[in-house]
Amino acid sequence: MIEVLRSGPMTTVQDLGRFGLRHLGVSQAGVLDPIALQQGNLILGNAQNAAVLEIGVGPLYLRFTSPSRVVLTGVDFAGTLTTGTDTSSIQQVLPGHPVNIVAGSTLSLLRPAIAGAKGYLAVAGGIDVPLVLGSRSTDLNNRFGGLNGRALQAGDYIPLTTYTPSQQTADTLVRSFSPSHVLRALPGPDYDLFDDNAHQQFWLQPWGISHQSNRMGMRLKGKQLHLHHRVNLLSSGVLPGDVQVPEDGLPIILANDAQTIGGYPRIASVIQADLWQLAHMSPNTSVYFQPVSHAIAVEAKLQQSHYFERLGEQLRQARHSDHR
C-alpha cells in the first residue's frame, strides 16, 4: 500500500483510458502522455496498461508501507526518497531511473521542472484499483474510476499489486521524450467553413497556451479565426485531438477528458502520435500546427509502436544481463 501524506491538486490514478464507449457518452480519460506511461511500465516489467499516478502539481508526499520499486517518467519533479525514518539517508529520484523502496520510506515529489507539465509514477506490479468499464483511469467529470473517482488527497491509501523484491526489473535509464511544441494535424471535417485568412492564421501563427487549459482541453490564444459566414451545426462525435473553434474564434484542442459530442466547427485534428505533447504544454508557451497527410499520420503512429517494441526488447536483454 501507499499512504498519501500530502497531495497537490490533480494527482490521479490513470491507465491508457477507456475505449469503445463514446457512443454511450463515456469519455476516454487516461494519461495525457501515454509514452511516459508505457516507458515506466516497460522499465518495471509491468503490463503495458498498468495503472500509474499522473501528477499535475506538487508537492506529493507518499509513504510506502511495503517494499516496492518505482520509476518517475515525464517531467522531472525534484523527487527525493527518504529511506525508512533515517532522514540522513536521502536519495535523489530522477526521471527514467528505477528506484528500490523499502517499507516505511517516503517519496517526495516537490514541483515540476516545467510548470504545468505532467509527471508519471509507475510502481512495480501496478496500482490495483478496481476496473470500471474496462479501465482503472479516473473520470473526474463523472466521478468514477481511479481512487473513488477523484484526485488524491491526504489520508488516502493506494492499493498495489503484489510485488516481490526478486521480481526482475531493468536498471537501464530511459529518457523521457522532449516536446517539440509542433503538433502535426489533418484538416478537420469543417475546415472548408473557415475563410482563407483563417486557414493561413491557423497554420502559420504561434498559438499561446491559456491558463484555462486542463484535462478537458487546451485553450489557445492568438488571432481569431473566422468562418465564411455564420453556421449552425448539429452536434456530432468528437475525439481527443480535434481542434474546435467556438464563437470567440480561439481554438480548443480537445484532450482526454473532453465531452464525446460537440457542435463547434472543427478546423483540424491533431494526429494521435503527437497528442502526448499536450501533457507538457505549459501556460504562456507557444505551439504551432503543421499540416500533414493521412499517410504521414499512420506512419508516425507505426514509428511509435516500433519504438516500444525496440525498447521492450532492450529492457528484456538488460534484465537478463543484470540477473545472470
Contents of the next structure:
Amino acid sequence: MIEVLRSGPMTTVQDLGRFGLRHLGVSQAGVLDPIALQQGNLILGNAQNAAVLEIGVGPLYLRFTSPSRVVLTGVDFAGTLTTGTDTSSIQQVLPGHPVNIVAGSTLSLLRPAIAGAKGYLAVAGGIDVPLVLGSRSTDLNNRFGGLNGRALQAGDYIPLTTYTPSQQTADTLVRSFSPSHVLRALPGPDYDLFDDNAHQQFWLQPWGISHQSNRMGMRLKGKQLHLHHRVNLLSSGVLPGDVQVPEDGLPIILANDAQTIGGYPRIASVIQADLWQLAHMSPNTSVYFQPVSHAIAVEAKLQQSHYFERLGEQLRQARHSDHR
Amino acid sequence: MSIPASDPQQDVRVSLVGEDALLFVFSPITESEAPLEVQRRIWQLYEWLDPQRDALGLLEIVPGMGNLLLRASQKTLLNTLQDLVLTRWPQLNATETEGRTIEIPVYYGGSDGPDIEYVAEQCGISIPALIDAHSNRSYRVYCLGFQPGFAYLGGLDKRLVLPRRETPRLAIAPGSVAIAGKQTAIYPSESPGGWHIIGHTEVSLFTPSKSPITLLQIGDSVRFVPIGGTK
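Could I have the structure of this protein in the form predicted in complex with its partner chain, to go alongside the form predicted on its own above?
Every chain and every other molecule in the complex is listed next, the one we just looked at coming first.
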C-alpha cells in the first residue's frame, strides 16, 4: 500500500481509459499522456494498461508501507526518495530511471519542471483499484473509478498489486520528454463552415493556453475564428482531440474527460499521435496547429506503436542479460 | 483514403473525424431538429452494428441527433465501413416499433424545481398547466450523451420552449428535471448548466455497477409522473 501524506490538487489514478461506452455518455477518462504510461509500465515489466498516478500539480508525498519499485515518466517532478530518517539516504528520482523502494520510504514529488506539465508514477504490478466499466481510470466529473472517484487526498491508502522483486528491470534510455507544442491536425467535419480568414488564423497564429484548461479540454486564446454565417448544428458524437469552436470564436481542444456529444462546429481534430502533448500544455506556452494528410496521421500512430515494440524488446533483452 | 463529402442519392453526408472516425449526417441540414423518422432509422442502425463491434473493429458507435459517429480500430478500413452503412441505410424503414416506456416520478416546483415560477410566467401559463404540459405526454430518448445516462428527450410541448438561462448555474443537482429549447432532460450527475429546473426525481439514471448501467436506452419512451407536493 501507499499512504498519501500530502497531495496537491489533481493527482488521480488513471489507465488508458474507458472505451465502447460513449453511446451511453461515458467519457474516455484515462491518462492524458499515454506515452508516459506505456513507458512506465514497460520499464517496470507491468501489464501494458496497468494503472498509474497522473500528477497534476505537486507536491505529492507518498509513504510506502511495503517494498516496491517505481518509475517516474512525463515531466521531471523534482523527485526524491527518503529511506529512514537519515538525510544521507536521500536519493534523486529522475524521469525514466526506476528506483527500488524499501518499506517505510517516503517519495516526494515537489513540482513539475514545466508549470502545467504532468508527471506519471508507475508502480511495479500497478495500482490495484477496482475495475469500473472496464477501466481503473478516475472519472472526476461523474465521480467513479480510480480511488473513490476523486483526486488523491492526504490520508488515502492506495492499494497495490503484490510486488515480486524478480520483476527487476534494468535502467534504460526512454525517449526524452520534449513536447514540440506543434499539434498536427486534420480538418474537421465543419471546416468549410468557417471563413477563409478563420482557416488562416487557425493554422498560422500561435494559440495561448487558457488557465481554464483542464482534463475536459484545453481552452485556447488568440484571434477569434468566425463562421461564414451562424449555423445551428444538431448535437453529434465528439472525440478527444476534436477542436470545437463555441460562439466566442475561441477553440477548445477536447481532452479525455470531455463530454461524449457536442453541438459546436468542429474545425479540426488533433492527430492521435500528438494528443499526449495535451498533458503538458502550460498556460505560459503557446501551441500551433499544423495541417497533415490522413496518411501521415495514420503513419504517425503506427510509428508510435513501433516505438513501444522496440522499447519493450530492448527492455526484455536488458532483463535477460541481467539475470545471467 | 477518400471520403466523399456527400452521397447525393441519399442525401447522407459523411465526414472524416480525426484519423479513425466517420460522422454520418442523415437529417437535412435545414432542420433545426432531427425528424423522428430519421432518428428511428439511426436507432436501427445502432441495433444492427452493436452486435458486430468486434467483427467490424468498431471502438465506438455513437448516435447523435440525426447523425451517427463511428470510431474504428486501426485495422479497420474506413471505406469499408462507409460502404456498409450507406448500403444499409436505404434498407431501413422508419416504422414505429414498440419500445419500452419508462415512468419517472417527479416532484415539481418548490425547492425541487426552483425555476418553475419563472418558466410559468415566461410561457404565460399557470404552474398546474405547466406541470400538466410537461408530464402529460410521452418523450423519446433520441440519444444519450453529455453525462453518463443523460438522455436527449425530444417532444417537448411547444408552449414550454424557452431559451436557456442567461447565467448558467455552477452546479445543478443530480436528479434535476430541466427544460431548454425544444428539449427536456434529467441530470444524472452534478454539473454546471443553463437549463431551467422545474422538478426533481429520486430515480438513478446511471449506476456503474448495474447492467445496463443507464436507466434510459436509445429509443425508449419516457413519461414524467407528478408526485403530489414536494419532498
